[in-house]
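Here you get one chain, nothing else, as structure tokens; it is the form predicted alone.
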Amino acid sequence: MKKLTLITTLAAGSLALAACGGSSDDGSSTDEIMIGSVHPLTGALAGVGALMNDGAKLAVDDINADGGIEALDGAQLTLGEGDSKGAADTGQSEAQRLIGDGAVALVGTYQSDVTTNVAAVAERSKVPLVIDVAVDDSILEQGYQYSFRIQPNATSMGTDGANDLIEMSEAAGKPVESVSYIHIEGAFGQSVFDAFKAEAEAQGVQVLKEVTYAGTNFTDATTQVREAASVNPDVIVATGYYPDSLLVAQAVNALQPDIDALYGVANGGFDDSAFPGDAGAAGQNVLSANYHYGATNDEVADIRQRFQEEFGKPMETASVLAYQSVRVIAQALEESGSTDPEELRNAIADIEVDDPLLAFDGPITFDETGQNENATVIVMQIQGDAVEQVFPEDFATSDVVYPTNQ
């Protein structure tokens, strides 16, 4: 069931007619079009937050590049930037400062604890928030009518992390019996690892170990990588962002623990493409469960190949689904013919996107909660150099190595 349409009047229009673009519902016509970005561009996830943040901007490029909307004679979208720095206080504050700019919508904003607060400032002033990046379930548990998820969430992808875990092993002859998991701390990595236990061991996997670390100054993982393997797990499975995963995987390397596999879910770095060059041996064969761009997608090939001639970086799935998540207010606005966040809000709810550029089972829609009903979780694996996709046959670009020991 969709979310249901709300059809009292709201008091956002005041706001609205500060931003719109095109004709708007009292006659009056403007160019522009805000859609307000909260993405972390300093501080420790500055890199990741960066590269979401340019998605964005393609994306707006993009559009403008193809005549706007059209739907509002041809109104041109303009890109608010915030910077959360990776603080949920400052996210906050800089999305009531884009509302307050004129923003129609927000995208945003990597990090679960942000996106908690952007979600109730998005939900205070009646103004549509489309969630790239944020994977705690609770976000959409408010029952919030104006936030939207298009990647899977913590319970999505904590089970499906565990499933692939669990079918891909028993393919390979090697059927995982144990794991320890090693997760940072707060609502992203708890509510995965969560997720993920309740589901092996459902399945008879055991989860011997739980190990968890704080995100800030984290130079060194040896002490935990050591307690995880202290209990002679098959697999050592890892949640976190990219640095403190890449100080995993070089923990692992220089340990060498009797596992199976390195097995990263929801891991921010495991399936980045910087990921092979910097970890190097450390990287081999690693596996990351996660969602990911449609590899074999040429119209996401396209995109790619054009951020990289722009902004001089690969543009990693995170920045996909920024570019997806404006692709979807886009539409919201061509279908809705209106910048009111109201309709807005109800065209984001009963939206249909055929042609999604991420590897998922079918279009975008979104159910009465407001998450991505599709959204799918696959499997990575370092191969060489490249990110493959391994897991499951359908989204395959190699062949899995499993033990990834061979």
Given for the second form:
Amino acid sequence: MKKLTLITTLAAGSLALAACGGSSDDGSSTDEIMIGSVHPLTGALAGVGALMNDGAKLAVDDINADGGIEALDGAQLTLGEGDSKGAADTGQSEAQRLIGDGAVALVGTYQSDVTTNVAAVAERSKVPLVIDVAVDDSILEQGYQYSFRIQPNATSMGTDGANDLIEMSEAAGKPVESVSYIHIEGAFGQSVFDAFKAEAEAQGVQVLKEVTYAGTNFTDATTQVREAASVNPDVIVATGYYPDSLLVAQAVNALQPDIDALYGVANGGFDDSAFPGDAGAAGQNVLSANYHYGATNDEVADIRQRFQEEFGKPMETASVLAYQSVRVIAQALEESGSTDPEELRNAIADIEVDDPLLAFDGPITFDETGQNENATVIVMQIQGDAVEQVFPEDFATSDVVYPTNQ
Amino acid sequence: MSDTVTGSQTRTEGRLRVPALPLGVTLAVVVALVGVYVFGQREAGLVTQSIATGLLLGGVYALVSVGLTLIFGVLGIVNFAQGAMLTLALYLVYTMTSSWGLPVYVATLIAIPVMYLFGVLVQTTLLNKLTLAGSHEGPMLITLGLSLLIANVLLMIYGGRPLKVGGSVDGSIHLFGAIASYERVIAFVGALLVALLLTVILRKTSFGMSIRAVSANAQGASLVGVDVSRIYGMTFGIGSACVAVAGGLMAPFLSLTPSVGEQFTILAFVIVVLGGLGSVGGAMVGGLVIGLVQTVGALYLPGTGSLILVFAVFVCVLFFRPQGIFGAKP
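Can I get the form predicted together with the partner chain as well, since the one above is the form predicted alone?
Up next: the whole complex, starting with the chain shown before.
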């Protein structure tokens, strides 16, 4: 009985505290504008989640240091931080909490299923959501008015990935004729694979085999790679996250199949700056078609350097996307001169970001579904300790090595 | 195989029942694998590869499970922190290799006593009182809390970016047309050695005798002068030392994140129940069987399908032989 009383008291106490916390923010004026950030800050994806949160934080600091939002009398931005824990329901409640705390817009969330839920909250609350990373096509197929995505979706990544491979191999004088595809199970791997396959086969490239693996309890890729290689493809294509992609690269290195290249599409490992060091010999010359920060852009170099100094870790592409998302919101605040969610939403829908921080073909503009019309993938390659941009030439920081076993 | 340490059963029964079963299980597995070769309609090399991979993987699974089964057999504690302790051992090895430049296997040797002490400390400070009082849910909640604590402290210190332990043995070995990296072969051999060593300790030493005595009847053991709480502490220590070995041996081929060990907790429970709660030999065989089911199964049921197969085996065992392969009949 005593226990029960204690629990009840504690619960009542914490409720009262929460209520106080909520009400103290109610009087906030326009000289502080809150942007809500929802990312996985704990759990298996905490690493990349923290990078993205830090990226958003740096963007807020940079804009404030630059004088804030001029159209709103130099109003300063603040970042409300939400931890999705990598779970869709937690992400949803965090988004709700941030909106309740007064966030005028949201950025997030890295995972497609979490983003699906957060987009629904944004729509219901009529608060714009700028998606930094989340690949699933279906998020924007709901007819939502308040969700916008900067990165390419799964279909365009699969399609562009196939296209780039074909063009690049032709340019290298060894056109690809057949591939085997290894991908992680689930919406992410499947949708990228489906788009790749459709485009590749439309252009006369055979997809000989599709090998899938589970996202959990995957600690050895030897069997999968061997199965993929058993049909003698020209190229093995891989879609997955960091740990599993590392295993795939290691297995390819151990088995030494007779292929022209290991080629990642929307791969979460092959263009990560930690990958060359972690994979060692297994990583050499691995190719990866993915959206990427603009390595040839001086401003990006400056931002990434300051990020490294402030947070002591390299700013990966996902983090640059979070930075970019905050900037899109800031520009919309500037253009609308209002924190009214409706006007903010309209400003984002009409926005044109001429100098994107990503290696994109054109300005960031959103179509009627909220998808960035000029989002593209480019091809990267691990050369020595570095991830170089190699294709197309406009973004190239180094020449491509193809076939990779030369 | 008289190394079953489950307390509630009499030792003689366990001893009488066991010998026929491992043979039967081995035979069944071999027949199943031959069946896969003959009727499986998969390239023979691919099957060999998946068997090699499965066995090597199973050895490591077994190593994680041995510690779990020992702790359960003697203390009656369902240790939910087993996976988190594995993570802790992995990060310990990572720190020693990256900061001090130690080779990974030397770091493992240092991690073993450190994790042993950690285990002793956890048992004596957090769990002993509850264990002695015979509480079941108390220790369970504490280990669950401990696993959350470990994961979040590691997240705070190291961040969540995947880390890699380097400086191991490169290269791989070809066996009957299958390929296996030296790192995995070393892990497998290490797992076998640890299981063997543990069996010898339990059967041949007076310390092992005390453990068995406490496991069989704690009250009786204390009456004849065995310091029960000391044995409890040491047993939890050995269980932790086992994951230190597992962590060190697995470090070269895992990407470290603060939650990397969690995926092994569930499988370890499956293996331990499959092998018979409290049986070291059972954990070894259970580990190998689960490793094989997972990888050979992946040839036919790719993706999550192979894990479903693992759990199907688990459910069948629970249904037809709830005490596990090596467990004595209740």
